[in-house]
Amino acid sequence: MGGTVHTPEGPREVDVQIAGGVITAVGNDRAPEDARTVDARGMYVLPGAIDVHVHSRDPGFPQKEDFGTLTAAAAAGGVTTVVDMPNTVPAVDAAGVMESKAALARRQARVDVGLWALLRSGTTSEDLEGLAAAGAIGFKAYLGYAFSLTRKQVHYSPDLDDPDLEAPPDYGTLARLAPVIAELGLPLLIHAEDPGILAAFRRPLETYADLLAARPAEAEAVAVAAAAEIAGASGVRLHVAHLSSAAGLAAAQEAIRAGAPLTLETCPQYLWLCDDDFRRLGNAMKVYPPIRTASDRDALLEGLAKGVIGMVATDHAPHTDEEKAAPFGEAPSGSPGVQTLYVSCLELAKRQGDVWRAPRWVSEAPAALAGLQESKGTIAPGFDADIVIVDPNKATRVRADVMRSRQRHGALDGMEFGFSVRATYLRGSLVSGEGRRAERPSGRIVRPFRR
């Protein structure tokens, strides 16, 4: 009671009622006698989080991460709910995979989780039925990433000569395949780099320059002018996964401009740093696809101040601080996210002028993509009572001592930013904040509404 509610209707001094996990009325209406209350005085009250882009590592490579860390971290940054990406070992290529996965996260999850499926070249209108019947959210596709059939496992060759490999999906794979999930209602979600691209400007890695140049803007562009052209002609809903150039966000404005059928989505990475700051971080900020220069920068800020780019989700991808240490070109990339998205956005939405565009970027629109729509990103009667308490007055420092994922150092290390998660409610249930840490699992494998 006593917080600034974000509300469908703006930001409004209302008293949220909550009961058996859902909220039942927002407004002054008087709460039961009985009933528990929480001082939200000078606070914002705010719909949890919903981070479509995360990277669990499990199964697979546990001592990078696993569910349990996972969820940790995102109850602590006040995110509710993830949706964790199809390439573990073994990937989420069928519906037995998906279920064993779903089984896995539910014994150690902190908070929601549902799970993206895999889109291989070698997928069938068969397997993408089963994955939909099993609960997958939607369907991405690695774009130049091929698939190792004896280790179920996705990874980036360009040796497609070895028998083990399966080729990458392609445009082919996507036109095949675009109609089939548009009739079941789910998404396409691309890693957008063209593979004959990168495939070109190849080279070893030895400075950052070097990953700048190996894996360049015009990669992003065409993969996304593509499977724009593709998404037009199936009606698939078409996403695009950590959008991260100029170049690739124009072509992706001249897809919406003809009609196509896509929705953006950037990181936070993307979105404070650039090229410059590898002199400081080092490592930690090499991912995939790079970051790279402050005009591209500044053209991601401008995309999302206007809305093109309509959501972000922090693709966190942890691996150990000592893999992390190795020689740059050696180093895997990935760094890890989810605690610092709710923080780093507020500070954004503020700086644009409007700090209530916060949870339209990672709670509404995420909660659209993933199909959630009905029970989660709003905070309105009907809805699950996810719900994060943010102080305004008090900063958050980025430091590897606070992080819950098992890569404590990330892309945003020393930074600050003026909000501070004091509490996050899964379901009305206290699973981070007040002097607690999430310790039992209490999330649930989630399903999407299908259209």
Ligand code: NCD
The other form holds:
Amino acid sequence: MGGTVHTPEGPREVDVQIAGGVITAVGNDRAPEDARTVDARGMYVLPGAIDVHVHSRDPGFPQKEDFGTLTAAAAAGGVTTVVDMPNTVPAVDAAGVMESKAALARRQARVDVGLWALLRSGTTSEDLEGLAAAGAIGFKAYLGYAFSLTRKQVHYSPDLDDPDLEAPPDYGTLARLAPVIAELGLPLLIHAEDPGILAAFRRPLETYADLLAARPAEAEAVAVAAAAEIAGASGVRLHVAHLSSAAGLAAAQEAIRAGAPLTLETCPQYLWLCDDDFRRLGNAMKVYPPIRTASDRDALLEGLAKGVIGMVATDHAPHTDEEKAAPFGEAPSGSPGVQTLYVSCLELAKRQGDVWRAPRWVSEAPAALAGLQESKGTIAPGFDADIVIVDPNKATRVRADVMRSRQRHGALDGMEFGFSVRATYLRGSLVSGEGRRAERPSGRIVRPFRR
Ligand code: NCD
Ligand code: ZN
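The block above covers the form predicted alone; next, return the form predicted together with the named molecule.
Up next: the whole complex, starting with the chain shown before.
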């Protein structure tokens, strides 16, 4: 009680009442005599974030991360739901795999977990229906990423002579399956880098400039335009993951103007950093698609300010600090980020003149994408009591020693944001903060409401 609450009507100095894990009242009604109260005077009371782009690495690479470390980092950062990418091993390409992964996640999850399914070039309509029935939040297509049939693993490989590799999904795959996905009422997600353009510009990576030349912005723009055409024709809701460039944004805007049902996500690393930061950060900022120039960053900031880009997710993609210490060309791409999503977005929104935009980027809009808009993303009666208490007068400095992920050094290392997460509640129970860490996994598997 006593905080400034982000309500659907805007910020209000009201109390939030909770019973049985659900919000029962938002206002100034008198609390029941026996109610336990939390003093939030001077604090912001925000809906828990829903990070729709995380890589748990579990199962497959628990040395990089697992559901325990991922969700501990999430809880510490005010993220109460994570939606996990399907490039774990075995990759999530069938209902049975999804069910085993859900069971594994449930045993360790400190916050709620949703699961994306993988779209392969060999995926059938029956596969999609099975995955939807198993609770898939939607389907992710990694353009240009092949699939190892024996290892059941997604990996970037331009070499398709290997008989073990199934060709990556292409625009034909998207066009074939988009009507089925539309019928199921779920979103189609794309990793938008056109494989033909990546192949044409492939080169050894010695410098950061090599990376930018090898994965140019036009690869993103071409993939966005092509997939948006398919979305327009089929009516499938298309979501572009980790938008990284001015050209990609322009292509998306064009498609939206033409009526394509498109949602756009970018990530804090593309909003805070540019190529110049490589001198300071090194491999910690090696991510795919790459962090580009200052003008790309500024275009993305403007797209976010105008609402063309509606959400921010992290692409939390940890490796081990040892793996990231390899020479630039060999080091794996990816950075942790889930723990700093909320504070970094609050700082951005404040600089844009309206701090209350942040919960829309990280909570409201992602809830709609993931089909969770009936239960999450809003502080209103009937919604899950996933609530974050943020101190607007205490800064967070991003330091390896306070990170809960296995990879402790990330792209935002050294940054300072003028907000800190004081406590995170999942369905009314404290899961992080107030000197406490959630040791008992109380996260659940969430399923989408299908339109
Ligand atoms: C991701 C990973 O490591 O799984 N890496 C990355 O650089 N973002 C893959 C991906 O999201 O494309
Ligand atoms: Zn990713």
